[in-house]
Amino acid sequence: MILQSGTDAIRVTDLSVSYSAVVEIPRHQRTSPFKKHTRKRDIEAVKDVSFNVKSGSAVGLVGGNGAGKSTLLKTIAGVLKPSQGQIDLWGRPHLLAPGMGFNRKLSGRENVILGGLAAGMSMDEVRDKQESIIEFADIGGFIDLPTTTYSSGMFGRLAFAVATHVDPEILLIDEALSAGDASFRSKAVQKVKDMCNEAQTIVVVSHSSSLVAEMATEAIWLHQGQIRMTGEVNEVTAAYEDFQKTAKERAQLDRMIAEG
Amino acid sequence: MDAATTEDTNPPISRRTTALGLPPLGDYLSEAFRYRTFAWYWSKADIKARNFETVLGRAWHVLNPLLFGVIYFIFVGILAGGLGDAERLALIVGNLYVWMFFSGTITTGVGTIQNAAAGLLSQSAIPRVVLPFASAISSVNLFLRSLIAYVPIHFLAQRGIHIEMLWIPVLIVITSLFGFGLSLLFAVLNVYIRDISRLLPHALRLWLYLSPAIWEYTQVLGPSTLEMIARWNPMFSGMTAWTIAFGGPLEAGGPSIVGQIGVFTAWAIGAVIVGFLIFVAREDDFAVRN
């Protein structure tokens, strides 16, 4: 599937991503107190997925919990490795990760530098953007206090402000728009929209169909690690919402039958 | 779903594949070099944060190894049937500062990978080697601070000034490289076998006892097997070189500092090469297994 015209920024070909997780064996299933209480479980999070994202486009990824959205995004970002297939990139990706690299014992101002450098900015870039980041976070005199003294909302605002002051060629956003109170959220959405306008390519993941519809023009619906639908954002999110509604009604019906 | 069909004339600037093993080392090192300022700043922040909530704050960077040295001085004195003189205290304190620098490089390097360092492993493609490298910078920084406390002890004990002291900067680099190489190796092992981080402090303590840090390199350890183990120990040459660098040769005609540094350097280079190659070849597993 090809999303929008132009040259490719991301090309995902026959991608599968699986990994092993260590899970605890329930007490009633343990055969001996001397044997290990954990076992490995293989999880195939993304299965045989292919799509292209064109340079300059904004694509949304929708799907329920465990659909493979975050795994797919992390694989594009280079955090995870494909188990099968490959991803080609024409641009440096940046996964929007608020709070990455932060040290909670340092002041907000120091964390602006640390977080900016962790996000791949040079020291000059961080210094240039420092005041703008602080202004955006809008946490007043707290900026020079250790971040351990911050409320979670204040910390989220600062972390979001740092993460969104990077100038990426490919911007990857994974549920990163929930920082702060309602007024900050609208500011955050606007900031990401501005980034979308400046960045060449955007891939945004969210549980919220309306948020995806607001930020993307095309969408991919992932279900249990596979692509279920692709196309124009409103069509895909409408289909996804219908599916969710039906699934919910079916679950309710099943529960009623089970309860007699 | 349709397959990807677009043909592009420009080759991609990066490609994520299933390929296992080593990435192109030139690209890897240049990407790691891009994060050099981050490593430096991360290390500074780490040092600042370490004694953040204590009353004495940064003084602990000096006090901690000093107290460690005094405790070992008393401990060794009890075993020897007498505390010994000020020169012995200076020797033990100086050597223990070096040991804490070396073992700290290993344990904090392993810790940065184990603790997934502030989301950097799960949310960023930053070359993982940057994190233990930043820890190694912190260890050098802390060691230089601890030397401030050692200087008055050195002169009070009348250990004097020796030409061998000129080797101290070289020894700092070699000790740091050896610790860094081992931290890479143990960090990888610890990703697969979590017990490594539990065993490491005990192994390092045993290693300390088998190295001429709290005893002089001129001493014979007793049973020949123990003596042989001690002499094959890389830190035997390392601590011998440090002892000579701090206080001059303990006996005429004993081991030369140049020879000991040569052996220690070979171990350090070997540890860095092996540690780096294994670390880089396995680092894709870190995000999943942490």
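Here the structure is a predicted model, which is why all the values come from computation and not from measurement. Numbering follows the first chain given and starts at 1. In this text, the rigid core denotes the largest set of C-alpha atoms whose superposition between the two forms falls within 1.5 Å. Compared with the form predicted alone:
- Relative to the superposed rigid core, residue 188 undergoes a CA displacement of at least 2 Å between these two forms.
- In this overlay on the rigid core, residue 164 has a C-alpha that sits 2 Å or more away from its partner position between these two forms.
- Superposed on the core, the two forms barely differ at residue 71: its CA moves less than 2 Å between these two forms.
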Given for the second form:
Amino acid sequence: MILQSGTDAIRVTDLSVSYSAVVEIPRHQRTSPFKKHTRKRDIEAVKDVSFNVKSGSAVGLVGGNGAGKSTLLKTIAGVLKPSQGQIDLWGRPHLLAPGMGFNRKLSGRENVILGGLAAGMSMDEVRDKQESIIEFADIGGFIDLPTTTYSSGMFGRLAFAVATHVDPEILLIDEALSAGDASFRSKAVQKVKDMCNEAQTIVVVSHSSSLVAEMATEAIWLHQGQIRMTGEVNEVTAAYEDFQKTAKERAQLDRMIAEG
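Having seen the form predicted together with the partner chain, the form predicted alone:
Single chain only below; no partners, no other molecules.
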């Protein structure tokens, strides 16, 4: 179901996502060298997050490592279950993440088929679009080599080409273009804009604020699992970059004090 531009495609309400992880116990907290050095810890990756994404829009998610960006995308895609809260979708989501759905032992051409089928396309649809996908990825003769021989940029190009040709109503992009070169990045940005013009909805995660600013018109800044700021993409990314700069300067100062 494709919505008309301006109506909600994604609605996230009071969402929290928690999971358990095994972590190492710091040396100073260990009571005995003969006991286990690990313990189970509950991690609240996303905390009481609420936002809407309109159909036909491109929204960027920014934030540091551990901010909850990837967890949020995986929960929207249905890969992870929320601990509490609700996600309403008007359209079929497709998650594009590095390595998602591909078999590294197969060639790029074979992975085009595998990726298309995994995304819900019929074999006839895959065959019809296979050459245009390969042309868009533009990785030359590597298309017939195992993807283990690919650079991260080549792998990202192929994954992006497949994902954007399966006509997803909601495309969730998680760091898939970080390693791409400038020429492909420009082509990818234009493809995202074309998809938005067709009322398809994009949510993109990247450590690169400039890439988010190129692809999106609005942005959400996540910090330690919570929304710190939402709004026009340039305002949000500028505030996030200022925060990063200040945090880096503070860390350098603390290091100098500790060493001196």
